[in-house]
Structure formats: C-alpha cells, structure tokens
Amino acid sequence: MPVDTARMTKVFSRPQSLTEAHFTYCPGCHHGLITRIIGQTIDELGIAERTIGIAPVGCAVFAYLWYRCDALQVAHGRASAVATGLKRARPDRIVFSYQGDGDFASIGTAESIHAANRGENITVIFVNNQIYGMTGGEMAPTTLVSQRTTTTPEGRDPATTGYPIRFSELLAQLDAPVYITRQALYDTRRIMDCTKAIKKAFQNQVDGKGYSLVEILSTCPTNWHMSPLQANEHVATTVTKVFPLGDLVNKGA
C-alpha cells in the first residue's frame, strides 16, 4: 500500500548542532544517542557559538566531526586536564569532555580525579561500557566480575584483576563537584532521564556553578557479542546491578 506522505508529520530533526558526517560508532551501541543528546543539549541552550568539545581517544575518537562546534582531539586519558586548560584560559566558553571508561577511569585516572577535586567548572560525559571498545574489546576497570573479554577470556577474576570500579562513587566523596549521576539508555524512560540529566550538566556550567559529571551505562554489542537488544537486556538486568542508576551529587537542586 502506498505511504499517504502529506498526512505524516515530521517529530523529529537532527540537532543544528551536529553536521551531515556519519557517525563511525559500531549498529546497535549507545555513543550515536549519547553524541545526538549533546548535540541537542548544545541547540537548547543556544551555546553552539562558544562551545569547545574535547574528543577522547576511544569510540569517540572524530567527535570533533561531528559537531557545529569547536573541538579538540587530545591524546588518551588527558581530556579533563585539556578542558581544565581550556576552561581557565577561557572561562566564557563551555566546555565538555567527552570519554569513555578507558580514557577517563584507567589512562586518566588522575586527571579526572583532580579536576573534579578542584570543582572545575566543566561538564564530563563519562560512558561506560565496561570495556575498551575501540582497541578489541580489552578488560577496562570498569569491566564485571567473570565478564569474558580479550584479555579475560575466562572472565574478569577479582583474585588477579580486581573489582570494577565504582568511579562516580569515589568521585561522589569529594567536596568540590555539584552534580554527579549515572544514567542509561536501554528504554525511553532511561534515554529521557539521560537527556535531562545531561541538560543540566552543561545548565550548571553555563551558571558557573562548577563540575558536572554523567556517567551512561552504554552497550557494546560487538565486543559483548550479543545483539543489541540483547545488549540493552544485560544493561537493565546485570549492569545496573553493579552500578546503579540515579543522582550521587546534586548540589543546589
């Protein structure tokens, strides 16, 4: 049957804020949503020209493509330092990182935890999906317990590697940030409170108020092997388990 085109109405528009290039995020994961948030985040606030985003290395590697916007690609783990730079040198422009849990909660571990010590008036997106998607699917700290990846095969052993790293939560003990929370995306409810929480983080920048951090329970169907709704079933049941959703810091709510 035919599509009666002049009866369907058009709900929705790619963000101003992103350009016409395609994304090079693997089908099925969670980064193409999270860039497309930010990017309407960026629209509504009316704060595209004098934005600056901070590409990790990771999946999120060309950011700097795909958004109307300055931006920097910075080498692994130096991202919240770089913005810190940024931000002090230009405090009228905002500022966000964008990392994954390799970059900011392993090779930028320090980085990211004394920026946040020091209340930086930047906004972090920190997506976890407990593993180093871009390089082949290695342990990341933040990788469960018996979770098989390339460098586990036999799954993640506390006895020899640890435990997955609560980084929100150690971050939440510090006296400095304002906003701290983590949020997901595997079903509209999740992906509407993910985009408020994200709009707040980048209103408490433009405020002054300081540092906002969001970390997202994100899929990685190709190095999880699993399909994509299969993917989003693992984060509802198992991953939030492990790191449960919610605000940990929300200063002056």
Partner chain sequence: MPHGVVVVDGERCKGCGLCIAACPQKVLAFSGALNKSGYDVVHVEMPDACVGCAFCALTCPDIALSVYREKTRT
Second form
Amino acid sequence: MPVDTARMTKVFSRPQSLTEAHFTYCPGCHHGLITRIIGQTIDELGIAERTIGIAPVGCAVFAYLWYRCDALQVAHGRASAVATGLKRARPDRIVFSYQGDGDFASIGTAESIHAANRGENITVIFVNNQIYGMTGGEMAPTTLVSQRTTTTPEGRDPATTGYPIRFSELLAQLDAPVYITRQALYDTRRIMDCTKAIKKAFQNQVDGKGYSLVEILSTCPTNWHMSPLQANEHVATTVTKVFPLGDLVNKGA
Amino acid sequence: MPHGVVVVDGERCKGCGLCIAACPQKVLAFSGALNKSGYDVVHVEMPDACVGCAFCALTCPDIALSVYREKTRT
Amino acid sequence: MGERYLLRGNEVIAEAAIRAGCQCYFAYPITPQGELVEHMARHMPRLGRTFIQAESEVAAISMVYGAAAAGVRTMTSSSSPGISLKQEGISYIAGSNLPAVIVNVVRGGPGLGNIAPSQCDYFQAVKGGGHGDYHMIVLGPSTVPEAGELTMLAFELADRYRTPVMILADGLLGQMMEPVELPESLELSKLPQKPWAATGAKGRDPNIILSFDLSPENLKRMNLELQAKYAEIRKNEVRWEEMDTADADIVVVAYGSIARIAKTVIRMARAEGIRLGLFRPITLWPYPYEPLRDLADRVHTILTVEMSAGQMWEDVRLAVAERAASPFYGEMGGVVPTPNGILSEVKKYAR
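Since we've got the form predicted on its own here, give me the form predicted in complex with its partner chain too.
What follows is the whole complex; the chain from before opens it.
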C-alpha cells in the first residue's frame, strides 16, 4: 500500500548533521543509537559547523564517517589527550571524544583521569559495554564478575583479574568535572533520559562550563551471545546493579 | 487517537527487532524478506494501529525508520 | 635581529619556538631538558598561548596531535626515555600528515641510563622509532645559536611537508650557555594557511585527520604518498657543513656537540701538519649521503666520531662504501670525547 506522507508531519527523521553512511555496527548494538543521539544534539544546538569529533580505536573506529563534521581518528586510549590539544588550540570549537571502555578506562586511564582533573572544556562520551567488541570479545576493565569473555573463558575471576572498574565514580572524586552521569538505552525512557544527558554535556561545553562525561551502558549482543532484546534485558536487570544509573556530578544544575 | 505512519528503510534495517518490542501498538513485525545484507527486515504489519509515537524510531540503532503523524484527524 | 642574550641551548630552543609561532606546547619534565619546559611555563601563558605539563609523554605527544590537527604550530620536548614513550604519537603524526616539532635532548641510555650527554638515540630518530614506514626530518644543531636557527627551520619544514620534525640535541648542547642573537618573532597571522586542518566544517566538506584504512590497496596508496613526500624531502632538504675538506687527506664525520669539538681537533691537527677536515651532517634525515660519497673519493680515511656505539657510522659506511677507509671512534654512557682523544684517533690514520 503506497503511503501518502505529503500531508503529514514528520515526527522522526535522520539528524542533518549525520552523513548517509550506513553504520558498521552489529544488529542491535547501541553504538548506532548513541551516534543518532549525538547527531540530534548537534542539530538542536546548531553547532555542526564548529564541532570536531574524535574517533577512538575499537568498534567505533569509523565514527569519523558518521558526522558531517570535522573529525580525527586517534590512537587507542589517547582521545581525551588529543581532545585537550585540539580544544586548547581552538577554544571556540566544540570538541567531543567518543571512547569505549577499553579505550577510556584501560589503556587510556591516565589520559582520561587527567583531562577530567584539568577540567578540560570538552564532552566525553564513554560507551561501556563490558567487553572488547572489535578484537573478538575479550575482557574489558568493566567486565562483570564471572562474565565469560574470550580471555576469561571460565568467567571473570576477581582473584586474578580484579573487579569491574566504576570509572565514572573514580572521576567523580575529582574537583574539576562539572557533569558526570551514567545512562542506559535499554528502553524508550532511558533513551530519552540519555538524550537529555548528552544534550546537557554538549550544552555545558557551549556555555564554557567545563568537563562533562556521559557514560552509557551499551550492549554487545554479538559477543555477549544474546539476542538484542536479551542484551537490553541484561543491562536492565544485571549490569545496572553493578553500574547504577544517574548523575554522579552535576554542578550548577 | 492520532494516526501515524512508519516508513522502514529496508537497506538500513539489520533486523535486530528492537523496534518491534518498543512499539506499544504492535504495528511492526519481521517481514521474512531479506535485504542485500541478508537481514530479515522489519515491515509495517498493522498500519492502522500506528499512532505515530515514534518509539520504534527512537529505539532503532540504524536510523532505519522515519515516522509521520497526521496533522489533524476529524 | 640585534638582541643578544647569554642563554642555554634548552632556553634558546624554547624561545625560538615561541618566536616561530608555537601556540601550543605540551611536555612532561625530564632532565636534561628541564630549562626548556620551564621557559615555556614562564612565557607561553604570558603570551596567551597554551602550556600544559602533561600527565605523561604519551599524553603530551597526543596533545600535540590534537593541536597540530587543529592547525596551530605545536611542539613537545623531552629526553631519551621520554622520547621512547612518544613513539606511538610520532607514528600517528607521521601517518596522519600532521606538522609538529619534537625536541630530544639526548641523554645516556639504554633504560634509565643517566643524565649525561649522549648521541645514542640516532637510530631511533632517523630510522623511525615507532611502527610503520615513516620518517621524521631530523635536525642536529651543533651550537647554541644554531639550535635556535634550526628550531625556526623545524617549524617551517613541518608545515611545508606536513610532517614531524625532530631537533636531535644532546645534554651538552642543552646545558651549554652561549651568546646568541635571537631570531625575529614571526607574526601569527602570516603563518602558512592550513585548509586541511580540523577547525570546523563551515562552508566546506568535513576535514578528516587519520592514519587508518582497512583496505590494503588504500593503505598502500597512503604509504606511497608518504614515500613520495619523503623523496621530495630528500631532494630538497639535505643540509651539511664542510670545514677544511678541500685539501684534506682525512675527514672526521660528526654531528651535534661532537662536531663542535671536532673543529678544535682540526685546528690542532693542522698545527701538526695533518690535513684534517670535517664533514658535519645538519640534517640527519635526510642524510647527506651524496656529498659524503663525493668526499670519500678524495680522501683516504673517513673517521666517524660519535657519542654512541656507532649509530651514524652505519649511514657513513652506506655513503663511503669502499671508497675510503671508514673507521669509528665513539664514547658511551655520557662520556664526552675530548679533543686530545679524537686527535690521537686521527693520528692512527695519518700517513
């Protein structure tokens, strides 16, 4: 049946600040959803012409393809340091880094902490899916206790591998950050909450307030060996017990 | 209730099914037809039930859905 | 020109960088280049420019990557162990075609080594210390004033070729004080335009800065473009100095601080009737192979003197081949060859 939409109002469409490129992510993975929200935020704030995105190493290595914005692809873990250099060189531009849990909370630990501690006026999107997706499902610093990965085949054992690191809580101990929040995307309400959080993290930068971090509990249906729906359910019932949702720092709210 | 229309971009859809679960009106379903990438794409099964809430599009990780709503319905 | 100051090599490099229009400087403190960091800490903020004491060398070079991508002149400096940490970033900067200046005030190694002068990082600098097929332009100043001149040149070459440029100094040069005339400050507004930089896609298509392509064919093409750039640099930018080579029987090849000491040796040798000359590479990459080859046809011995186990010696032998005898004299661990020590080596080969 042909659909006549000419006389209708479009209530949802692709953000203009995104390119037409198809995402390279697996079915049901939240990376695409986060990208769409960032694109929508860039549209709403009208900042596409002065935004520079920083793509990490990991599943989001192609992130420079998604936005109609200038972008950098950088070394694993260094996105927050590169963002620092970029933002200090061009303080009137909007700089965001997009980093996974391995990038942000393992190999980039020093860069992540110190960019936050200096209160760099940047926006960091920290995608926590508790696994290394790109390299084949190895343990992440955020992998849950007893979670099976390709490098913890019997499940993560705290006796030898430690515990899932609550990196946002670590950063929340610092004096400088203005906004640190943990969000999820497992249902429409969380998606709307996360959209607000991302917008706030960008708005803070536009307003010159300082360092903002949005940690997002994402899914990896492929390497979790779950359907997309089961993966969402797993975040809702299990992951959020280890990584509670909500604002950890919200100055001047 | 307002009336809505969902348009599925069959080449972007990866058949993850999150939109099907997100739709409160059970408008969407797997079509059984594969796209060029080999995914069983979603289609509009119950067009009349759509209220244009856009929950499906909000949930879609691949921005494969556009949603329209009738301006007025008398 | 005209202002004369008594300054250390480290301070001159810092001040020259400021005058060359360096807008962002990032570093982690390490001896023997502490004065460089401290000079930048005092003066960059005063000028409204960026100084960050980074959390690590890895972070500092990554900040350089960001600032270079944003299109401003940027620099980092360190000494040997710190430069090892920067290799990741240098490879990315080279692969992404970004202009940046990196200063290595070399100290004794390997490992923690010591803080005394050395030239033991030559291989790392000229052969590519990081991963991938890349080169940096490497400049080896031998006096404090030349350290300033080559710093100005480093920024110019970095911008012209969109490539990392290293100033390969050593602890002796960094610490030594000499009277210098500082170069004139460049006007920031007159620095080269960088339409490729990531400054926001206003009225143009997005600029993407990367060193990445999954397709072997595409990455091969990117590599071929890099190699074409290196061929251009080899053609245009080879620099060296010769002293008393016209009638020489023996030539010392030395760079940096050792070349300066060698000049004293030439005067001492000539006073004793030995016709000794000096060949001093100024660009260590690209290396002046051809002029050295020509020289090798006219002398019987080419003696390489270095503060290393014989790293530049490999390039000398590539140039000289069988044209002349090619012995080596070196010291390691921070021991600096003395004029008398070098002279007695020269005498072994004098006929």
